[in-house]
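The form predicted alone is given below as one chain in structure tokens.
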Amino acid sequence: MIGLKSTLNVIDNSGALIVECVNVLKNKVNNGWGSVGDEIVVVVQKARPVSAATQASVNAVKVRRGDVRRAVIVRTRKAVRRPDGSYVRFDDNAAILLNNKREMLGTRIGGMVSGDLRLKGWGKIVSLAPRVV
């Protein structure tokens, strides 16, 4: 259940560390609350520092503090019910940043993600994740 002003950890290597949700996209069913697999608009609250040497390199940080980006929710503290009746809950809220074409901004994922992402059309994220629950 991610809503307005919710903070999420970023688990990709895009350069952002913590983001804040400002809008849940295309989710009129649940009154503006987002769950695993939903797309949201976020503001970067905390990002990795950028040094002058790494700014010119190929692996430069792609986001800065204050940037407005899209993201997909990959973990939530709120328990999500699966079709078999089991519930899955994580220790934190987490997201992965996207570009305007709905592609991942980073190239790696550094943490577990929910298996429900595959059902919602985010197979690329599931395939890159080190662990799927």
Second form
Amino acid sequence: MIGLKSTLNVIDNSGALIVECVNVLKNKVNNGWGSVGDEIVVVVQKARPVSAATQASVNAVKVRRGDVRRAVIVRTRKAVRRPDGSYVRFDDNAAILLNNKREMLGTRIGGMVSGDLRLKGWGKIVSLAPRVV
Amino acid sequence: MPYPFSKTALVPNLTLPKDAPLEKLKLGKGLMPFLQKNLYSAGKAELMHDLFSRQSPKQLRVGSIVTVLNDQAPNTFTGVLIAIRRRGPDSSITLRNILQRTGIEMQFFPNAPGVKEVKVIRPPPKGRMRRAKLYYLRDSPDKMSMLAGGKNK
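Having displayed the form predicted alone, please output the structure of the form predicted in complex with its partner chain.
Whole complex next, starting from this chain.
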């Protein structure tokens, strides 16, 4: 249940650490809730410091504090129901940053993701993740 | 058709026991106790009784390490049993584990056709825990690791 002002950990290597949700894209209103596999718009609240070398390099897409980006929710503290009736709940909320074309900004994922992403069409993220439950 | 309100609904093949008092049941008398006894999936009634009945010697106890084997992903999930919810056919267990530095809890319903096996790997320390629900483990990872690794012998 991620909504306005919810903070999420970022588990890819895009450079952001903590982001705050600003909008859940599947809802037409601002006051809706997002769950695993939903796309959201986030503001970067905390990011890893960008050194001068990486600033010059063209390849690295490093985000800074205050950037507005899109993200997909990969773990929620609220239990999510699976089609077989079981529920999964994680200890934190986590997201992975995306660009406007639903592609990942980072190149690696550093943590576990929920298996419900596969059902919602994020197969690329599931294949990159070190652990899927 | 078996379910008159939808052509595409899947209706499970539930067979009533022969001595079911149908006239009284259709009036709603004794319906819930009847359902609690008979609404189990094929072959699961004995498994559910072994796991959840308080008289069963193989009953699940909170604080044990349990593995659940599923048909679908995740095919196996191992964890500390932190909660048992007894509701007849709807009974469920919650397992907690820490993978990749994140805690994850899964709630399984053994009566579901997707659950193949529920195995107890290790019983709780001293045979029992002093709580029915171990939600305090969410805040103390040291107690979790004591349960998970400490009682090896």
